[in-house]
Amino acid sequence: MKAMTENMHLDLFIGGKSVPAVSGKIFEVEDPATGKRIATVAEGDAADIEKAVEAAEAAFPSWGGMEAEARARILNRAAEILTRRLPDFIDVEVSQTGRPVREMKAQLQRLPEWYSYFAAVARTHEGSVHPFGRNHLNYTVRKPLGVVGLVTPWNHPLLILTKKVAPALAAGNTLVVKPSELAPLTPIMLAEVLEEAGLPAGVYNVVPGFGATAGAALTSHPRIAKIDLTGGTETGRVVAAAAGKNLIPFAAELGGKASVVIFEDMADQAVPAALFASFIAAGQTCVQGARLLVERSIYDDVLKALVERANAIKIGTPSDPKTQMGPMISAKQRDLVEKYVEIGKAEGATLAAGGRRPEGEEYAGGYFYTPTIFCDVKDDMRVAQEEIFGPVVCVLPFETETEAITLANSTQFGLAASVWTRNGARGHRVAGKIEAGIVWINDHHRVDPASPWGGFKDSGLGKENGIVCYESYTKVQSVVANLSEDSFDWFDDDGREKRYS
């Protein structure tokens, strides 16, 4: 693909062609470390979903009947062309979403991995026979469930689609996706690698635009058989309601407020642990570890510690390879982060870093915020219990680990958290009564392919990654066959004692 421009222009994909949308409308893209467009992409809605869902449809009878063995061998195809053009993919992420380009390297160069293990897993996943009685053999198959639809955000545009459309597309589905329109250029370069791998046409379509046209069209949609969103919780209960009113499979990642429990036996990496969890991708991640619970012995040196390095972080261009944290996504994202800190310090917390936008000519233009943290914060405060989404991190002190476990259970999330503590035995009780779907402990942000992945509480729904995803986008057949050679029939009055269940 060639450098990005802003004269560069995408189409929607859909039926295996790049299409414009029906009304000829289309938006731009910027990059938010400068403001300036780098794209336009043709803007979908209601007209251009239900194409891309009978595009899908047409294509769901043979690759859904497609032996696994073929579907395996397209995704491996898939994560070798992916491996060789992740530069390209590498460059766009940067530009539309203003990560720096150390982050999206290292985050992209995992991609192949979701395919390749997804081909495994349909290639190997069996079915199973079940106990059923005397003369009878049951057993169960898992079919695919027909179109699927998939709506994913701008905060890691192709790791959370890969993490949908691998195991989607291993268990025989056709996918209609409809991207953040904050960041829908490499979603739709994704269709490049596919139908290069020999994905056939209709099976992967990709649908542009807005969540109140377009998505609202998608997740509504009477003909598709799941919904898979990832986003916000408020919109994940609109979603749900909608896949409710159809009787289809609904799963979400929705919002979190992750906790961070750090007791004093890990005092020397309490802060690099901290600065790792609370401001990779400038804290614009569902697990952004927001919450900092710190044991009260060494409250006070990581504190001091950890404002001195987050003071240093370097902030700047994305494509510079030293540039250590980027821009926040878009003017209205920044808004909302400056909004919470002014609520924050309204509350009575302590501004000990940040809160403000960085000084200088290379900032001008983008949507930069410095790496912000509060202290003598009370656990009902707004801006320790509700999702900021930005470089926000609330430090708060614990005495003992009952008091750790209790703040880190009280908020409405629970996607994740993580306990850092040399003594194993504490780092797995204490792991084991935290309400969160993820908890890493002595590590964060780490993901795999077979791990499965998803929140508890308000935090969604489902799971992404391992056997459990590509089973979710099944459903399940139990044949029951009669073996034996006796004859029935249930009105012949003979005098024997029928059975019928």
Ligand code: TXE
The other form holds:
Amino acid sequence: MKAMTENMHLDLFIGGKSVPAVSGKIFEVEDPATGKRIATVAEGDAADIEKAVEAAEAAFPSWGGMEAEARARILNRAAEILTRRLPDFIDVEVSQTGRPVREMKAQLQRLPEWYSYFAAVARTHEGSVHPFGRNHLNYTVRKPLGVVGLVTPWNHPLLILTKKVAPALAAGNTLVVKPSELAPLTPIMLAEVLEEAGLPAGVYNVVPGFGATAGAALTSHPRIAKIDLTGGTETGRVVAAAAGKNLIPFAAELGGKASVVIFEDMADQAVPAALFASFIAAGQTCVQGARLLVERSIYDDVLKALVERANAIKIGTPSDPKTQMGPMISAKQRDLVEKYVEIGKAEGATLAAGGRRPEGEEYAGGYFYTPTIFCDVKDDMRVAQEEIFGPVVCVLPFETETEAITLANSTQFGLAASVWTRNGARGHRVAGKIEAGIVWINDHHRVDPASPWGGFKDSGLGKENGIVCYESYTKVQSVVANLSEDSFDWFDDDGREKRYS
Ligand code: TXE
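Provide the structure of the form predicted together with the named molecule, given the form predicted on its own shown above.
Everything in the complex follows now, all chains and molecules, and the chain you saw is the first one.
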């Protein structure tokens, strides 16, 4: 594997080979902590997507027709190889995202689990037999879909890709991946791991490039069997329309504005809970706890302590193990955060912490922003409703359980929420009333390959993780066998009663 240097260059990966783009174009990837170039990457577009789809189509009959056990063996080997190579992946992930090494180390260490989990699912998943009537045997089998298009973002480049690649491969599909133009390096590097594990050429193809060109060409391609996207809600609407046009399944994990509901009896845990939910990944996660709903009786104390702790978060160089928060991914994302902070102030919210770029030499050139807390927030303010995707949180008080539930449900999004209480019954009661695809009780942002993950409302469609996800990468065939030896002739008027259905 190539070491991370300024001169790193990665090509497209198609049909088991690294190849330049048909156009010969390349683009630059920068380190958001310095604004400096860390690599160049071949820039794919429609012509490259066509080649990648052809390679994936050619590989499908043998990969899709292989015994599940044989596919599982390759995925298990991929888990082992990835484990061995994690240090390289962590370095590159830190450089291209600006996420602190303490976060990326913790995150990437878990990724091999996805390959071994879905290997086990492929090996153990069973068909079903249906009560059709005693003269018939009706069973269902699951078949892979074909060539699947995966479009992934920059915030957790390898985790989000892995959540899609492992189940899609386990189910027997072949893949064309369009990674984010901001963080395409690890998705390309993953090809080496899969190849070494024994994945046949053409099963995993990667075409880095931009959304409007490579992304649009992939998601509107007429021979794709499914699209799975993680990205912004507006991108989700555009890609869903393309999938609708081609009548293919579409799964999407989109924007969020998660609420963290903290009851009085969890006062001692409120601040660490809120800090983790709000500021991990500098707030650039879809399940960010962007709305902290705190019971009125503890609101003032929690806000005061939260401001103190937020101000103490160590912002700095992502590769330094002591750094707790890195930069935004890009100047565009930092500008967006700044714009929202201005909007919040203009709407009348009070800035309790942050709201500025950090000062100092080490931040020059990077897209750093301080942890920012708004109080005196009204629920209908834009800062409280819209996804900001940065280290900005709104703290709102609530008086009753009913009001907390109403507030937690009052946005267009429904990806995730968390409820913090020592009253077990209340935890489950509130979780059940929150319209979100994932609700944690006394935790936040916990993920496991076995645990379904995906949103309600404008946060997306379908689920990642778990058996439900594996099944979504298959199609069901129902086989109905007539077991009777009686002859049957509908058009023979022999006076016998005929069975139609
Ligand atoms: O996302 P995009 P961006 C949210 C977050 C962020 C906003 C914009 O609010 O501020 O989205 O971020 C590809 N056809 N999330 O601009 O554009 C694109 O190239 C096909 C939440 O980075 O949605 C990239 O590979 N593909 C989210 C991927 O879509 C298209 C993570 C996501 O990029 C395309 C990221 C098109 N027309 C952003 N346009 C989460 N759920 O975690 C873009 N793409």
